[in-house]
Amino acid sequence: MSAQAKELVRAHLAHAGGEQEMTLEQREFYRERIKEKLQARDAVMVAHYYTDPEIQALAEETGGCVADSLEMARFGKEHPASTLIVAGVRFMGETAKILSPEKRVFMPTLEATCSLDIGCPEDEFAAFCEQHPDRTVVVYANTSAAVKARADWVVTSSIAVELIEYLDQRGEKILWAPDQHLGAYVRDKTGADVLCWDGACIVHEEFKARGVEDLKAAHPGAAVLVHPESPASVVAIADVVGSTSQLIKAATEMPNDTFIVATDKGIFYKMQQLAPEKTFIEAPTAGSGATCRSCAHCPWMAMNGLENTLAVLQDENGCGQEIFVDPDLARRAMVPLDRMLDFGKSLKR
């Protein structure tokens, strides 16, 4: 990630705060003021893996989505709800209003954003386009509005390798944003042509390779299950590389009793749903001689609480934390939005 990304991501980090903590009375209150509400409201709340186990529980009991953004989008797009209520970060937001410009879609906050966003401005991916014009412009779906508005697809981590592999056999050069160890991952996979933009996930970049061998050792049987957003050195170790849906599902298939996972760790609720046999242990992200071995958990996700949620949706105009987009900018960004969908489905995802 460059310097200048960098220097915005301590930025945002510095206004991005939990809430306080609650009482188990308080929050059984918030859960079921949030039923009723989202109720009355016509609203359906989409979580993704990555948001604390209580939203993501809360989605689930109130016949919303948890899920990785490929299926939050396709989820978001079809259910019958006037209301969207998106726990995650504001791309994710950002597409829900895209793919479904009729309805209201409200963010706990705003604020709740991603390094890969904020390290790819759209000017400055445009002047980096505009410089490669022999190349389709791929572009993950952790981007903004505005970037994938210049893209000619949209991808996520599910299809990505699919995609790239489809593109590379019509003979196409690929520009890839705009995290660099996901492209690279997709460009040793495949073998295509692909350059990449500058660009990393605070999360998963800080995964160590040595911290996840020692953790091997210390567990001989564990398979270690690694998304692509994470260094090459970490990817070599994986028994799985895959989505956050390719690893849960990895983590219920597979014989294995134990698990060594580097991802966000918001993804164990899911995994010990599904598994509660199974024991998941955090991929280190420091040494050992560190307060926090494993301090994966992205601190937007984080951002997503009982409390905001619960003012969004008393207030009729959510606290202004309501997603807009600008209506020529949804009808470019729709075009490699619906690539991507019906690309997916092309592969029955």
Ligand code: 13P
Second form
Amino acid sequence: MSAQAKELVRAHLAHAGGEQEMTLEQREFYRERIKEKLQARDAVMVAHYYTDPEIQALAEETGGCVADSLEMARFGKEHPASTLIVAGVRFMGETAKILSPEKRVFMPTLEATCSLDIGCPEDEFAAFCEQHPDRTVVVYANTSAAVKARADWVVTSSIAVELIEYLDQRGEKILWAPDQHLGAYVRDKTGADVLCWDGACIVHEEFKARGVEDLKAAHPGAAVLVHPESPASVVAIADVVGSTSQLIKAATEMPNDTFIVATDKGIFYKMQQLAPEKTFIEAPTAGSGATCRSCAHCPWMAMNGLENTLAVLQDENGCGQEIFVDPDLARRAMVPLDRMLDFGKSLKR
Ligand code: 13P
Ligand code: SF4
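Since the one above is the form predicted on its own, can you give the form predicted together with 1,3-dihydroxyacetonephosphate too?
Full assembly next; the chain just shown is listed first.
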């Protein structure tokens, strides 16, 4: 990540607020009110695997979804509710709005962003594209609507390798943004000509190969599961590399009873739910001195709480946390997003 992008991330996190600790009774109170309000407002929750267990449980109990970013996009588009409450980060809310312009889309807080999105500003990205007009522009879903509008394709980690393989077979050279580690991973897997932007995820970038190796030595029967936003040295020692949903699938289907997991610890909720007899261990991060405020847990995903979810549902205008996307931008961003969904469908995932 460039020094400038790191500075932007630090500045953003310094201003980000959190929720107060609550008693069990208070939590129950919030959970019940949220359930009532979801019904009253014809709203459904669309939550990411990295949100806190309480938020994931609420989404499940109320007929919403807990999923990876591709499935969140699909679910939001196909669900008949008139209002979506997207518990995740900003790009997920924007994607939901672009795909369902007729729905009202709220987030518990619009402050929840992503270091990949912050590190890929529209103007600099447009200049980068202009320097390489011969390349097909593929952007990760973790980008702003404006960056998506400049792309030929949007992709999530669950279909990135397959899409780059497909484009490579058509003889296309790729310009990839913003995650340099995922870009390097797909280049390595496919042999395609991939030119990468230098963005990074502040959570995954902190995983350390040495620490994972030490853990592996202590748990010789454990399998190592790694999200491809992690550095190449960590990816190299993985037994499985994949998107959040692919890692959950591996955790349930592999015969190992212990797993070392290099991704956000929010995912442990679903892994433990689907494989309660197995043991999941957090892969080590750098700890002090790291850019992230809470290593192995995305500080922006952690902003989705009970209090702000209820506040948004109680106020007709969602306390100002409604997603709006400029219609012209949305129209242009819809093209590569639709391509992503169609491509995903063609893989029958
Ligand atoms: P998935 O597409 O695997 O859900 O990942 C999204 C994300 O933000 C990972 O850090
Ligand atoms: Fe972005 Fe990383 Fe958080 Fe995912 S975990 S939303 S890539 S900062």
